[in-house]
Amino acid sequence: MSAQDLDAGVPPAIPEPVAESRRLVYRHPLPIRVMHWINVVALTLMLFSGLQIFNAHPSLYWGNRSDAGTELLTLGARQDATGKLVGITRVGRHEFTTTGVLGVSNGSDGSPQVRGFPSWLTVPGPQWLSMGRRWHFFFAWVFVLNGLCYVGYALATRHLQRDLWPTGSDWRGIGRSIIEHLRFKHPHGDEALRYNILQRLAYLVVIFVFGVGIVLMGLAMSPRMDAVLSPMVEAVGGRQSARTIHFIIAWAFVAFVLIHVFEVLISGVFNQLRGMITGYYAIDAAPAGAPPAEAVSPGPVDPAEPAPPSPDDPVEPAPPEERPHD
């Protein structure tokens, strides 16, 4: 302001205030939080333990039985030419070498052992099936359990039909999804709090799919099911077809762990950790003057949770309100 303005009274400029640009929502009430943690510790013992017993017999069948030169699978081990353990990973007749990792791998005195997978993959010790049986049925039955408190609280509270069932609008935008994901593009503001149809779909076949088959294979493997069970066992072609399609099944629980962690690494790790382990999630606000954001119906509100962040934190909270996360 010049000499002359405060010379003719003109009072000086104040400038506007900076809105801002964060504010965190209520997303995940306290039984999703702890359902998730809970299917987190479950099944990665769920692996490492059904690995050790998978060593036992390294070798994948289809149909009843387990004959010489039908294997589909194979983690073993063969002497080269000058007496030393080479490990091999036999897929039909494919064979690769896999020293180190499969078929043969150092024990813990540092000498190579012939193992189907390594032994800092299965729990609970290098080789030991009958405790190894016990950790893998124990938390089997913990990820039974929790998955069908999960979806009673689904049904429950709407969160299935409202965040999870794919729309109309979603599907006519599956493909600006999937272009989306391939730039590694995450969506910002009011629509970061909604799954898109990718997200709807594998959830879905996570749920329902993965975990409804791997429950319903590994109780066909049991002596003590299977003749219950012997339509689904028969239509499924028997009970090393069953144990063939678990051990599948299972690895790719492993790769929808391995998308979804790199998915939270790239769209906010600490922001993501937050919002699984508090509750609260940080997303941009609105800019000043931008019409308001379509209405989105609010999950139950817990009251055992914590009040909201300080007004004087960086962030602003917004009410508490559920949202699907990443």
Given for the second form:
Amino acid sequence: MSAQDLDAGVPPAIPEPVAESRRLVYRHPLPIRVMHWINVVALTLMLFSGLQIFNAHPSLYWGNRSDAGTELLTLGARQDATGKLVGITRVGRHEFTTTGVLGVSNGSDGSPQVRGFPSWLTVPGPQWLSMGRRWHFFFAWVFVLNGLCYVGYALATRHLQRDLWPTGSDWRGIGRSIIEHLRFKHPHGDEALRYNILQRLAYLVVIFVFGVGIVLMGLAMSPRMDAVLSPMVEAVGGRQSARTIHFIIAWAFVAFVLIHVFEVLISGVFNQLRGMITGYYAIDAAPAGAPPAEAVSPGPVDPAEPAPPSPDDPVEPAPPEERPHD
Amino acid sequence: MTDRRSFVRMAIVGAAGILVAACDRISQSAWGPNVLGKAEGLNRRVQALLSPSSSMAREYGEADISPVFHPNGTTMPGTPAYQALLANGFRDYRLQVDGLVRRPARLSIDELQRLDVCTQITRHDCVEGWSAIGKWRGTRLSAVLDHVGVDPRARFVVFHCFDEMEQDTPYYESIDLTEARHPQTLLAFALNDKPLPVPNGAPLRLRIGRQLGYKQAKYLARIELVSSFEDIGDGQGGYWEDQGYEWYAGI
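For comparison with the form predicted alone, would you give the structure of this protein in the form predicted together with its partner chain?
All chains and molecules follow, beginning with the one already shown.
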């Protein structure tokens, strides 16, 4: 969550916000919180077990076949003049020495082993394809069912339509939003409760492009499903293309998570974590309409874009402030 | 700076290491693999629903054939029985078909060629992740089953192979009768217009259009129809299944 609490990340020059000037808002309902953390577990284990499966044949191709010499990416190994194992990552025609991490890394006994990704990034740790597949397919179901529940819930509660679907004024403010993100500037008043355009786009892309895409590309590797999905498989280039895209989307998820965690860290990690664990999120209790005091960069705010949410965007419905913890 | 960087690196590797170690304990427990393995039944049922048993694997054109059909697993069975057949160019080869059948048979390749023969160009997908496309010629397994007459008690077709994976542990596989009667399930004796090469399973191998490579047993010696495969090998229905791989290899 890239929202939004300027105070927490800022060095000591600014006095700690006094308790009275902030209020707790019930922001994330229980189902969203539960589904968020299930997703954390499922995605982590899918990634780790996926890298275990990748290690069984650590090369990627385009098309339907895995012909030798047509690899797009290979995590391989060779011996140097002294007989020592050297990890080689080959991307197209470019070679990189990646001993210790990719191609060759230390096994649990501390001796160098030929393996694509290192044992601390694979589930299980040792090379064990059948067990990696069990983890992967089990958590694939968790991921898919959790994702379907999320989309169903988000549609039914209008979370998707209200909080994630960009409005016209969101689109008009995209330039400003990009600049604010690049300056690590986050709102900390009422506006913090509203997803900005970059958040909306990021979440929509992650859910409907990455999420749907990685599942479809996973299914495209299933020979039984290919009997009915073959037009889709051929449309992306073939089964090996689907495997390559599956791999790329997996790392796109990693990139998203890194940015997501970074935004959480700089926008008030405690507040954000409390928000996703208890549901309660603190914002500045500035009077409605008054722009929050600028703490860090007093850079010019685009006068064409007033800070408070525009009237055609319904803000989150008035959050019940005194609701008991659930 | 380097201190901080190496601290962050250690923290990440450490956190990942704890996660991996916890997962390894679950993988080695008695219950963990069973719980995780529940997904197999779900995969089999849901895939059968989405992709009915009549659905056909895509067939490719001549231009799509792999220049080299990569052989995996055994590439030269060392057993004396196989070596003797090989020395004679497989002229004495007979496929034994028995178990729950009305008319057990011993079929030569010539006799198989007189049954329902077809040619298909299909993709072979290995559990490791690679794919190859080959042109297979072989006898439909359904024709062989009709030839011997299947007893109504039979539920599975078990394929016993010449190659041994370990001492006294021959390769074997099994499929259900629905998969066995699928029109793309062949006993293949030719690959890319040539007699099946030894590394690819000469003289006869199984081809299934919609399951992973390890199901497609090479070096077939005997086909047995059974009501249950519990008493064969370690009872999981195949050599790799006995090592923890899924019996249903549709994904």
